[in-house]
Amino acid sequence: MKLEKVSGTDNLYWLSNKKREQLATKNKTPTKRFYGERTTWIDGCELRIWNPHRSKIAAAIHKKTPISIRKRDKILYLGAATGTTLSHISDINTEGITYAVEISPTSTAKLLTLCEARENIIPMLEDADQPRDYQGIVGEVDIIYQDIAQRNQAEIALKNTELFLKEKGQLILTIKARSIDVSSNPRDVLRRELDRLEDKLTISRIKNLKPYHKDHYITIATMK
């Protein structure tokens, strides 16, 4: 098995052999699993396989989207759900912090199990559409990652970038076209959302996440 570091990111690797290539993060809490993920040991390190069918960021990286996450980054994660993707981000930014916002009490209850084992996560039962409610906890961040199913996804992203994103920070936004408008062509929905973002943000990358996630797009943007 060949191990190769993913460029621009800490603690993230490609595992490959003649048959396939897999994404993996170095386990921050060795021997502990959080959602039934597969693991493997190489050179004394436990690696957790990051399934692109269960994570939009993993899907984007599999599709060669340049996403940079560093070990000291401060991250605001909007729509953390039960912590599947969050657990891998926690593996990467080992010396940083991730503020995990989730609106569902049920999902947050499951998320707390992960947070008990990971000191670099701060969970918040909050509505990402009301960022001033958690402004007293979250300061400036290097990255905002948003993966929510609310209809006003671009508006929520803009509210949070205005309050929290550093001048040279990046927004990583998952646009879920069917959650915004189930009756319209997903490409038309994407274009409308991008038009809303481009008033205040510079968009550097747009990637369709199929075949991993149907009608989902990853957008990378920075403040103008």
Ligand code: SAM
Second form
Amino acid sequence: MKLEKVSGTDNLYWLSNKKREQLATKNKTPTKRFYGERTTWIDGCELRIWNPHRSKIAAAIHKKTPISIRKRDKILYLGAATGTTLSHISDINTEGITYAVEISPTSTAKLLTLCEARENIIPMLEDADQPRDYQGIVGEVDIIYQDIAQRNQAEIALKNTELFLKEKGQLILTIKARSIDVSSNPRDVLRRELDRLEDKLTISRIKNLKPYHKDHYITIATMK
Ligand code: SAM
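Starting from the form predicted on its own shown above, please give the structure in the form predicted in complex with the ligand.
Now the full complex is given, and it begins with the chain already shown.
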């Protein structure tokens, strides 16, 4: 097995052999697993395999999207669900913090198991469409990651970037075309969402996440 650091990140590696290349994060809580993920030990260090079919950020990195997450980053995560992707982000920003916003009480309850084991996550049962409700807890952040399947995805992203994203921070936004409009061509839906974002943000990358996630795109943007 060969281990190579993913450039622009901390605690994130390409793990490869002759047959395949996999993404893996260094387990912040060795021997603890959270969602049945596979793990492997190399040189006394436990690595958690990050499956691109289970996480849009992992899919984007597999598709060579330049995503930079550092160990001291403060992150606002909108749509944390039960914490699958969040657990890997928590492996990466070990000295930072992630504010994990989730609207579903059932998912948030499961998320708490992860948060009990990891002090760098603050779970928040909140509506990402009402960011003023959590303005008292979340300050300026380096990254906003949004993975919410709602019709007004771009609007939610804009509200949160205006309140929380620092000057050179990045928005990483997943766009699920079919959640916005099932009847239109996904590319047209994407274009409409990007037009909305471009009023306030500069978009540096757009990536289609196929074959890992059908009709999903990921966008990287910064404040204008
Ligand atoms: N990001 C997760 C992962 O990779 O592990 C998966 C997220 S899932 C596709 C979308 C999540 O967004 C759901 O858990 C849903 O409850 C949540 N959600 C939907 N609308 C929301 C809102 N307005 N505010 C916060 N969370 C929301």
